[in-house]
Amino acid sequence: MKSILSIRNLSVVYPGVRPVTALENVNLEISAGEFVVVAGVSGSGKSTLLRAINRLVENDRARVTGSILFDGKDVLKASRRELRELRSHIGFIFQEYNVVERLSVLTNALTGTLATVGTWSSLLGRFPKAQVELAHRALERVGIPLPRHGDRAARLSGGQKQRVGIARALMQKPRLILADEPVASLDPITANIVMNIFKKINEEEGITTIINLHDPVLTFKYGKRIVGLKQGRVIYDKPITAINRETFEEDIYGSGDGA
């Protein structure tokens, strides 16, 4: 299957009196349509990996070396204009939901169209009818019923806010979805509901999906391919069918050097 994402010799160092190496010589090939779970303890480099793919780490003045090819184009060498174009095909879902609570559920979903509609139009609430209809469908797709679309986002539960985040990403018609610990703040039942939404979208629409997870139970339940990070290095990369469940947690979360 064709590779949609190729990460080669990627290293990320955060500045400081004592610079911190968050990722070291990471190499990954992600095929189009794959569903990949990145596993590891806090501080293993999971968030940095996803933030490096769309260059969000630059907000923290990180030094990035290596290459990240998305659809054959090196993200790290892209101009600002080229980067905007690349990001328009990459949906990013945050742990903290990142909804604007004073805005309606519908408007929050519509912010996923910023790359095509424009900032001023979005601020004035001037969205094309076709985009509004698409937002309604995206929200219903993730389990937010039509009567709630006009509610302020502040009235939603944490799980509902995360679903709005998924709908917002779908508005981009992405080829790649990156989700950084999207269920970390949710109770187990809600976490499974949200993970099933990701799974369904991947299976039905073929959108390549990379999700960071800390919970080993969810990792093993939903991961079709598991990439394990420890201290910024890839120490584990296997399809779920090749995983020994008895040693899985020790490989990823144990105190040793990994396998």
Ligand SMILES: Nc1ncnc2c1ncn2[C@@H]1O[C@H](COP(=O)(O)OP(=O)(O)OP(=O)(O)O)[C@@H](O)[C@H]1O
The other form holds:
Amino acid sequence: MKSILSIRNLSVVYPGVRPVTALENVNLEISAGEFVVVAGVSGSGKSTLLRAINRLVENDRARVTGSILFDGKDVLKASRRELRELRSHIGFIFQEYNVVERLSVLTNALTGTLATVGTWSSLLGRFPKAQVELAHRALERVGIPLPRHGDRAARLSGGQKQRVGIARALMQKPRLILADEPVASLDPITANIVMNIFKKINEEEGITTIINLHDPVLTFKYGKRIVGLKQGRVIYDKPITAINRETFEEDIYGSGDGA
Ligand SMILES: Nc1ncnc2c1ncn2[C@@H]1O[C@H](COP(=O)(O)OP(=O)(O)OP(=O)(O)O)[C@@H](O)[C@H]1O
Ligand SMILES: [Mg+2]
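Please supply the coordinates for the form predicted in complex with the ligand, as a counterpart to the form predicted alone shown previously.
Let's see the whole complex now, leading with the same chain.
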């Protein structure tokens, strides 16, 4: 299948008195439509990997080397304008939900269209009718019923806030969804509901999805391909069909070398 993301010899070093090499020579080839779970213990580099893909690590003045090709374009060489354009195709979902509490559920979803609608009109609450319709549909798609769309986001549960985050990402019509520990703050039942939404979107719309998870149970249950990181290196990369359930936890989280 066609490659949507080619990560070659990617290294990321955070500066400081003692610089931290968070990723070292990472190579990954992701095909369009894949559903990849990135696993690894705390500090293995999962967040850094996702944040490198849309160059968020630059906010931490990280030194990034290698190349990241998204649809054949080198993300690391993109100008500011090109980067904005690249980012508009990537939906990013965080552990901490990132909804604006004082705004309505609907307006939160609509902020996913900022790149197309423009900041000013959105601040004035002037969204085109078609976008408003799309937002209602995106919210319903993630299981937030119409009567709740006017509620303030502050009134939602954690699981509902995360669903609004997904709806907002969907409003971008993303080609790639990156989710960094999206269910880490949720109880097990809600975590499964949210993971099933990611699964459904991937299967029904074919949107390439990369999700960081630290829970081995969820990783094994939902990953169609599992990439294991350890101390910034890829030590495991297998399709679910080739994974040995018995040894997989030890391979990824254990003290051995894995793979
Ligand atoms: N802004 C930063 N400045 C300096 N070092 C950082 C920064 N962010 C992460 N690191 C370091 O880089 C390494 C990888 O961190 P990263 O957050 O990518 O790991 P992670 O796998 O996402 O961990 P967790 O499961 O705890 O979220 C760690 O050693 C971490 O301490
Ligand atoms: Mg992390």
